Amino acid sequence: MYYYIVDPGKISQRDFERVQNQLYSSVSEYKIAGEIARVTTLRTIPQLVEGALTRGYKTIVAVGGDDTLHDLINAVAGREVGIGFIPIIASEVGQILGLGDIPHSAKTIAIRRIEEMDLIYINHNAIITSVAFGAGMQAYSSIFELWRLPTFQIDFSADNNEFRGTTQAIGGVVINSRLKKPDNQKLFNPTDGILDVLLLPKLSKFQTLKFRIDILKGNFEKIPGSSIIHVRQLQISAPEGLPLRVSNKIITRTPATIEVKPKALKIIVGKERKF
């Protein structure tokens, strides 16, 4: 049996009527009835976990967006049970797992293909996709704004101090897991064991202004002289005070440990994934 967590916080009254009326279609048609819970400012996704867990679900389903399945990742806390998703607005975890609509999702949910998929954990916090600073991933009005970006020393130690460096940077990006695939196939693979950290030095106004998309899509592998380093673990000491952000949402600041747990995570996936 399926225990389906849905949060409709980020849709209206109107959608989420019509989200729950493809919810229950679906997942009859495809023979995956479950409970159904429904998130509250009083039912909140880790008492909705715990309920689920008592009653001895062995897949538990998020319905909503992005921030609803690390929000179930995080409330499972690496105990034994399956997750599934079902995105019902603009996903970059969805379309990385290879799902689609309300149909689609339900369909591979009931399909059941699992990947045991590594996780990142900053300060306990755990996420599949990245984690961003500076520069990284994040909304501006003008390429004035690029152009006026600090720079800033980073001192960090990577793997139990096995190395250690300091650098100037504008930005940087820690990838687990990414939608747009680069060339070397070899990077940002969640299923590796291994955390790719970017970081972007500063660039001339005339580089800014050439390469301001990937700048702001945090494709630090395409601007020459930015760095590329492999670790399994990043402590960040200086500078202190600096937002570590998932999307545009702030999670913690520096000092901050970052590191990767592998196949930390058993999710159900489509044919259509990337990776």
Contents of the next structure:
Amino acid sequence: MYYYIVDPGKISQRDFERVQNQLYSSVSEYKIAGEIARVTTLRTIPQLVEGALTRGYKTIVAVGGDDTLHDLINAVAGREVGIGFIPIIASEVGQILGLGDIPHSAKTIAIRRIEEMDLIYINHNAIITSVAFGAGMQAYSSIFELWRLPTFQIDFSADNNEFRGTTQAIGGVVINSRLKKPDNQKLFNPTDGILDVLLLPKLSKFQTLKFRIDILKGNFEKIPGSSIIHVRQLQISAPEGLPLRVSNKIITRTPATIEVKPKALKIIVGKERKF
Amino acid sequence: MAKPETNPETIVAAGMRIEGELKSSGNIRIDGIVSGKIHTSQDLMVGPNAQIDADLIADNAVIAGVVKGNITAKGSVLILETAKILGNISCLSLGIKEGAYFSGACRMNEPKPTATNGQ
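Since the structure above is the form predicted on its own, I would like to see how the form predicted together with its partner chain looks, so please show that one next.
All chains and molecules follow, beginning with the one already shown.
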């Protein structure tokens, strides 16, 4: 039996009713009906998950955005339960998992192809995708703002002190999985037990202008002068207080430990998945 | 012979300093400063501004920067004109461009005999 956690998030009441109707008809059509619970301020995702596990549900489905899925993953926290996802808004994770709209995602859940994926843990917060700091993967109002991005010295140690590093950078991204694959297909594979770390140095004004789209998207591997290293665990010790962002949301600040837990997530994926 | 511009999976760019053991199963390019040990099962490119105080182990290596340490390659080592190497080299084939500095011993490995049918 399936337990659906529906998170309306920021969508309007009118859109939510449309989503709910589509959800009811899709789970009925693909014979994956179950209990449907809506997230409210009084019924949070961790509370709903505890209730579902107590009642013996073996598959919990997040219906919402990437944040909803990440909240579900953290609430489940390594317990033996299958996870599904039905994105109701634009979702990078949904595309990585090969999910489309509500009917397509419901059909995928009915087919029930389960894959094991790596998770990134950032100070005990689990995510599927990537964590960014400094420049990159956030919106800027103008090119002038990009030109004025501060440089900071980043000090880190990797793989339980196997090596230590330091460099001047304006931004960085630690990636488990990402929608856009680079030419080098070995990068950003969420099943290899490795995190790919991209560090962007200070660029000239011309280079900043030339690579502004790649800076905004965090595609630092396409920008000459960037460093790319691969780690299982990364401890950022300096600078202190640097915000670490997931999908534009600050989840913690440095000093922080970022590590990969290989194959820690069992999740239902579509055949168009990107890994 | 290793190509200087293979598609690297690991890049230590100029301005980055690494201390310790850097391991990779893919191609590595170093333009920064590394001390310790570098180990890859594929190709290694040391750029002209790189400064390395480490032993290097790779399948093939192209050296254009400063290396203080021993270089061990299963295949070839190519030393470009801007390189300065203080250490020993062990490889299957060696190329040194005019202008390069190399102070150390070189041990050439014998190619493995290829098996022939019926033997």
